[in-house]
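First, one chain by itself in structure tokens, the form predicted on its own.
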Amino acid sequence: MVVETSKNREVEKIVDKIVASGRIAALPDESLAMVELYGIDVPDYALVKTVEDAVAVSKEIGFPLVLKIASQDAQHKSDVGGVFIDLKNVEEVEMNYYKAIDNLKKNVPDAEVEGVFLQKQIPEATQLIVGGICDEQFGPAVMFGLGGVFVELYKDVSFRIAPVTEAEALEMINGIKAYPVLSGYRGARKIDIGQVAKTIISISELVTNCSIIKEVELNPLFAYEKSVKAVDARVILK
């Protein structure tokens, strides 16, 4: 089902740009732009292609910053030395801009560099994952669970066929084993369950409305007591 709305048309423009470039994977700024259009909050960010632009953009976004290499050939950027956190000034941005590119070239000599991604570093929070997939057999589906390294370690996730209602999104959140921790068990910090549910609904609508999207993933989604923010997003086209 395709719902004609302005946000869908804006997503389609981004998709057209990806397809025209011969890629199936969106760059970090493209992925975040798509989920932003669906109402998901993200920290300020920019993709730059020169060190001069990196310095200029870093002043606009403000410090501290996270700097990541942007390359289709590096699925796990930290594994190739392509992630630097807590950058406090333009000198550190300039130094690590070159270091990220050099590290990628050392680890993946044939890798194509798409640019360098800069993002405002935000306070640590409970890390969640929200994903969407268009399955060949079942159609659009959505997934929720603990994010970051915990998603691979514990595999504590729940699934539903998309699109989901608010009640179904809340069932997904309640359905994981770690739910008591998310809801303040024994003094643990409660997270904003309502905003997490809205995020699940938004991702389910994105994969339902945009049939060319094969996968979308927010990991990590930082969950605070009164808000959530998607720190990283990944979109793969069919």
The other form holds:
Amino acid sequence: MVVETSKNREVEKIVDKIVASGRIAALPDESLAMVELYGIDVPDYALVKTVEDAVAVSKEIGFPLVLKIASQDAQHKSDVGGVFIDLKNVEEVEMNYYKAIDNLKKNVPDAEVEGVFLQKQIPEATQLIVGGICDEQFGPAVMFGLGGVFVELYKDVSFRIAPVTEAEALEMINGIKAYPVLSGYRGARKIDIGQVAKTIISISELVTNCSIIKEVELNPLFAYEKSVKAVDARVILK
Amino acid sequence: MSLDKFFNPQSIAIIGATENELNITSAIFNNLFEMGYKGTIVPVNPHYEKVFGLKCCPSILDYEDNIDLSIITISSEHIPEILSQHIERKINNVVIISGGFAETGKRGIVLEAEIKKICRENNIRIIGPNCLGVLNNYSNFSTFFLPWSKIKRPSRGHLSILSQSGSYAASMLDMLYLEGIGVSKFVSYGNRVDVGESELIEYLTGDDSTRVIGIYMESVDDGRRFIRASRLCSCYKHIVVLKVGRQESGINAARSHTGAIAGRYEIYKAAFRKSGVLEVYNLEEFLDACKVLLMQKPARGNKILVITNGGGFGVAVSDMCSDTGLNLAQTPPGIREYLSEHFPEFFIFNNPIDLTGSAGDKDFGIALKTAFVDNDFYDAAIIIPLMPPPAMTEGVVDVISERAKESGKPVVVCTIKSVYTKKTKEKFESKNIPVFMSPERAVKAMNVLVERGKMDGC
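Given the form predicted on its own above, what does the protein look like in the form predicted together with the partner chain?
Okay, now the whole complex, with that chain kicking things off.
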């Protein structure tokens, strides 16, 4: 069931482009564009293919910046030396533009470079993960958890079958063991639970409406006291 | 199309009929005779003229009257041909007991695909293959080939069991018999080429004699249909599921964390939650959950009162309650004052209320009335009446069950497994007060009522 709305049509356009280029994984800018269409707030970003564009775009986005290699052959960008943070001026952008490409070539010689991804660096926050999958048996489902090492090490996450209601989304948030940390336990930074719930619902809608998506993930989702922002998104098609 | 003919057939054919005692087919006959099945039985086998005194047909093509359901036990390679005879005779419901299909390897997989195709294209409904099939206690009908002399058949009751595993279903029957729990319907559907749990849940939703459905699940047949069917069904009945194969590895080649962590089991859990299905984790919990839901209603909250005459058991139950997340709230002042006026001062009026070894039947009555009937603070109660003290008699069963009834709230009894207790347990359970033979089981059973109470109504 695909609901015909303008945002779905826009998402379909991006999907068509990915399929046309023979990929199943969306590039960072494509993934972010898709989740943005579903109302998820993301820091300014751009994918560039030349160093001149990198310089021009970085001036437009403003500093500090994060620079990442964009290649479907490098799913874990930091493992291949493809992530640079805290870039403060155009010189640093220029230098690291080449460095990112060199590192990728060194680590994955046959890798195809799609370009370089630039994104506004935003202040530190509580890192969360919100994901969606299309399960073979049960269809669309969503996941919520603490991001970073917590998701890998402790798997402190909760799942629900999509589509989820607001009540279910809130249950998912307070269903993880680390919930007290999110709600200000002993002076921990409180986060905007309402916005997190909204984000879960958006991802739930995206996987429900767009049946070609196999997996979608916001990791990390930065959660502040009064807002949330998806720093990285990843969409994988079936 | 309704599955009713599988449960209430007026006429059945048994393909591969024989009196040979070592053959499973003879056991199907004997079981039907022993149960007093009233429908027409048509044995089919080209080698015999009569089987158990019934006229035997060489093939179903030779039988002219209507057949509601056919039971097939012959070896798997002959089944496609037999099924084509069914198409000709317009027999639309088949239970295939025989193994030798997908569970055995390549050839079996091909054969199974073949019968699946025949069934889809010709509108034949199949339960099985590689299964025990069906038992309906209310129509005295079964396709089970395990002799009732070796497996005890529980009396008529309100529990129905759906199981992919035949051995599991059979063991459940034995255990339910020992627990004195009555059953309505059992279905073991084995390789599930056609009819599976989702459709059976839909059928049982409309079955008046089923109040609780227990499912032993290895995998789900159709995830979304299962959720829809269970959601609707759980508005009227309780569904308990034991999911096995929980360690199954995650989705292959998943590249996001979500995909990697979303092992099938995580999604199953989410699906059970969405479906209003209660999940249990082992055989004992499965049995206890079914039993407590048959006998008591869900709790409206998790404030649990414990009344005991054995301090140690009170502590054990308290520990278990806090491990499980049940709230052993302290007795409110009003209750405490009243109890201290009416009981000796060495009784303990905190929760658990410990009436000590000197208590008798009446004291349990007073404590229950004060703290549970006349006061609405607690949502449910676990009562631990240990029987050995001199003042305790079987009369305590009436006292406790009457007070429980007056309260309108759920009550479970915890006791120990002993020769003497066996009789009191039966007495309690004849009054629908479930008894569990250890603190662990009693608390888990209570938690089932609390968890069920938390699920949204429809």
